Amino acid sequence: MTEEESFEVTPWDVEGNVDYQKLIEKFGTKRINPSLKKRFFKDAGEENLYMKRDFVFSHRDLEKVLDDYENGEGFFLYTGVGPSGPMHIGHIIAFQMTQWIQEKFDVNVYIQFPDDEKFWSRDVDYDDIEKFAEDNLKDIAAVGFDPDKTFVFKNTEYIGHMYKAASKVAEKINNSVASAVFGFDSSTNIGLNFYPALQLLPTFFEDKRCLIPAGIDQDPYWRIQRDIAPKFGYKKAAQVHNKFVPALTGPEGKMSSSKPKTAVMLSDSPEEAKDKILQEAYSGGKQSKEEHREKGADLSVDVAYQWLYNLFMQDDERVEEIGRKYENGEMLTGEIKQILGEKLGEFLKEHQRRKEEKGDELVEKMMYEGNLAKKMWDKKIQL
């Protein structure tokens, strides 16, 4: 970060107290206005929460992927997690915000696990790798995908099918591009100087638009995807962008597998989940309840009521309410902490059983023996 800068936001790390309207600047993109929020929920039939809320906030090119499927030319999907542990809240939104476009627009999806990435960036062995991405498998396959229109790929395992294309793609990014969008140095190690290829492979699995949900710290790969599709014929990728989940322990940052008090792991028990924001959710109450009572909460820094707000209440009525009561004094913290940890035990108990019950199974399908899983095995990726 520099000394004019409260914050730093990387493909690999996120610091400090993110301003958004600052990062859209500083990365280009645009604010997802309400005009271009009623022609997607009007498109889609239905409205998005985290959209409606304003958790994706940001685009790139999300016009035209809507003029694309009104004209009758469609697009598909791309996101993806690395296997570095086990998943977390923060982690599944991008999925569950994915899984809604694929049923509200009936198209494909591609979920790339990187596991040679985080082999290279994180200090991960492959066997463990392998352990972690065998659960992660799971928790995504219970966000709901159709097994038929998904396919879930490992890079080590599918590489056979991408590494000619994925060499066209390293042949157009050169070695300063790549040093000036991901800071890559002297000491970074060549397979993350030749990985950007491999993630921006799956943009052209199909001869459509891309559009990827994801968190706007992975918004550099696109950049270049934007500056390269062109040269092969390809359309540039379109992203939307969510905002990050805030770490239990306070507004800075984002959630960590790493670092437990901040995360709420989607292996938690609700019982587990509620004690967590019962202990460690940072509020922005004031320290006696007669100053709360004066006073009133700062919503903007308290974390409960903001993954309320964002993430688990569909309600606009009640949620506006509780915000408003909380603000004035009303409502204490301790009442705020206990309707999060309802809805979230809720969730974690409906994810958990998707998972344990269909999990195994719904892997097997998007990773091979579903439609696409098999459409895909059958061709190499061509550029």
Ligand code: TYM
Second form
Amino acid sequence: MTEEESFEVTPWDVEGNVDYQKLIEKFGTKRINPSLKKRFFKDAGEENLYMKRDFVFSHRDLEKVLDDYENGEGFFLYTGVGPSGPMHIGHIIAFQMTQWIQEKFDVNVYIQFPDDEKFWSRDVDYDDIEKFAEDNLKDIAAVGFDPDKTFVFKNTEYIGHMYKAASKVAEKINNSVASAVFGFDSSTNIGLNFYPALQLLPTFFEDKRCLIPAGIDQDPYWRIQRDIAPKFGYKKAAQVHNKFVPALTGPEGKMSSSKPKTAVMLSDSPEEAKDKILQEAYSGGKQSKEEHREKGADLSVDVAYQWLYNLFMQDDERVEEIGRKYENGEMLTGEIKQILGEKLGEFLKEHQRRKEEKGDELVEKMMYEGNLAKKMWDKKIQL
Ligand code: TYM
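Right, and the form predicted in complex with the named molecule of this protein, after the form predicted on its own?
The next block holds the full complex; its first chain is the one shown before.
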């Protein structure tokens, strides 16, 4: 972090209290404005909660994606997750967004598991990475992708189909760009130096425009993609960026599996999750009941309210009413946490049921057996 900035966002870490407007300016992305939202919802045939509440807040070329859709050219989706631990609520957002777009626009989805990147960037060995990947894959399956239009792959397994094309991408990225964009220095291992070529490659899996729903921390990769895509005769990848689900413990940083107190894991039982909310969730309410009744809560830092508003409560009127009453002191922190606890518990129960009942079968389809997967194993990626 430099002195004038109080936050830092990189693909590996998020620190401080993120100012999303500043991030848009720094990364050179665009805010999703009301007219673009309206057009997106119209084409989708439905409103999307995350975009409606500005949790998915920023984009690049989303209007071009909609042009391509409206004129029949179409587009495809790409996202990913690094298997370095069990997944938490924050990790699942971009996948839910991706699944929603797939369902509404009926398009292909590619999901990368960069097991190699986690080996290079974290202190974990391949045995652990394997175990995390196995579990994470079932979480992804529970999100409900179309198994015939979704291809999920681990880099170490699919590499033979990607390597030649990735080497061509790698040739276009020099060390000064890599260090400027990612902050690589002389202590960075050379595996990580090559990795950006692999994270970019799926944006070239089809000739159509690629749309990437992901957290805004992944943006550095796409800046490079947009520089080099025209050199290969491909379209620049478009993105929709989500904000970070704040850590339970407060507005600083993001929820992170390496800091368990900050996170609700997708594997937490509904009761565990409710307990975490009650005990850990940072409150914007006042210390004493009297003071709270008089002054009310600061919604902007209240984790339970933020989660409800951004992620769990579809009903606009209800969430606004709760916000109003909490802000003017009519409602207490405990009540907000209770409402969130119920919603979160229902979500986890349903997620875990789908993971348990259908996980193995769907993973098999999305990795090997489904229509898109079979097609991808039959070809080598060309650039
Ligand atoms: P990873 O595993 O760090 O994160 C996976 C996805 O989750 C998002 N994310 C969050 N979103 C909201 N709140 C949070 N607290 C939070 N923490 C993480 C990330 O932005 C990301 O969308 N290198 C990537 C894996 C990858 C990838 C991709 C991601 C490979 N190809 C294409 C997106 C698109 C990684 O390690 O993500």
